[in-house]
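Only one chain is included here, represented as structure tokens and corresponding to the form predicted alone.
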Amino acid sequence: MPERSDILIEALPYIQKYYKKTVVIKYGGNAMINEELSHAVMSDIVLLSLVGVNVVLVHGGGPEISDLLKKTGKESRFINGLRYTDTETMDYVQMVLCGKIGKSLAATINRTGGRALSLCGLDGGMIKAKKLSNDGIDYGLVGEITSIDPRPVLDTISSGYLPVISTVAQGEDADTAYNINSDTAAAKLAISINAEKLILLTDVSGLMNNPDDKDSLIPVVHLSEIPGLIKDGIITGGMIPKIDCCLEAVRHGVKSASILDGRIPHSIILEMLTDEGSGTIIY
């Protein structure tokens, strides 16, 4: 076990690096629903803008509109990995991700020492989108983003507030809100901010050799090996959709873009203010 002090010294390049930089998180899965890692992914926040990081919280919230749709007796149904969203279920995305979540994550980092603010994509036009269109497949009100104003987000941070962004989007295309993928919204997020990385928290260990066993962790991967890894399976299923929101950021000027395990308390410290780091990282 390493000394207090020595691991200290070792965060003090880390935290020099990242110092009045900004890092957009994206938070979901696991760490959102069980109340440890909760705790510790919101204290991880808290010490990152303490020691002078921007901190960009990105979330999701699938399994609280889940359980709500089904105390309301309406069953939730996806396509393709998307939730098919007509106009009810639209209202009651916009009222667990604006409304109930957004802002217990900003009370919870506020009382855990921080200064937060909850924001939506419909605030000041923030993101805007158009129906999502897909080789003819209706997904309802999904949309895709087809622009983002920065400056809200900008101007939290300028004011010293932790912005805790809903990924909802005003309609561009139709008077209606548009839900969006949390994964997407924080990759063009972090473009439009010049961020210095991204974070997307899951429920696994980062990109795997082979998923069945755990030392196989892929810790650095460069942009020129995706489409190998992709070729050899190696890449599939749903790790494809976010190592494509990680090289689209990588790709439009974000220095570096990272999957980590939010099953590991304090996995966002390890990653950005270690050598060891934690998950797997893409340059």
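Show the form predicted together with another copy of the chain, please, the one above being the form predicted alone.
This part shows the chain on its own.
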């Protein structure tokens, strides 16, 4: 019994801290595919919005894009891990992200007790992009963000809705849509709306001193420690771009960024409302 009150007393200042503050959550991977995990994430998000946290949910693609491509007989081609996106592919990407996943997430949140609107970078001209230029390789309509107009998200929040953002961007000067990376989009959006926190849900357990030792999670990292951690091989592989997103966010005014293990149920609530948290937080 006393433990119960201690947990609550520990949580209350966090709830106050995040009251009317904005938290951008990038949602993808296992947490999106596994039904139970997905249900826990939706429930966490709705609970947070009930106690006054302004959540912005940015989602990625998942296997549904490949499914549609397969059904239409369109071949998937990857270059350096990026899907080569010709005009027809882009059409399918937009249809899946904006028409299927985004709208269905909004519908789920609404059924769970929240009030969500699903938008993408085309709405209100929110996200502008240009063709990704990376060592002269042509990825087709893969884009990099050039600017974000935060008003559609801010207006949606101030009207009392939870914005769900599909990461399709508007071409800067032509009538073209671009496929953009959703971790990066989440980070840049968090900066543009001056968010209190950025959360990236991943399929790994935060930053580990020893990946084999579950208890070696590094709970807090300061900006200045990151170069050392990379040098020491503790930040490696797919973790590097995620850490980079966090770094960029924190450097541009987002108070903190967390990388959470999306495979732990309710990791969002634990990270936001307990002293120990559930992943690695970067200040």
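Positions refer to the first chain, counted from 1. Note that this is a predicted model, so its numbers are computed, not measured. Rigid core (definition): largest C-alpha set, two forms, superposition within 1.5 Å.
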query	finding
Core-aligned CA displacement of residue 107 at least 2 Å between the two forms	no
C-alpha of residue 175 off by 2 Å or more between the two forms on rigid core	yes
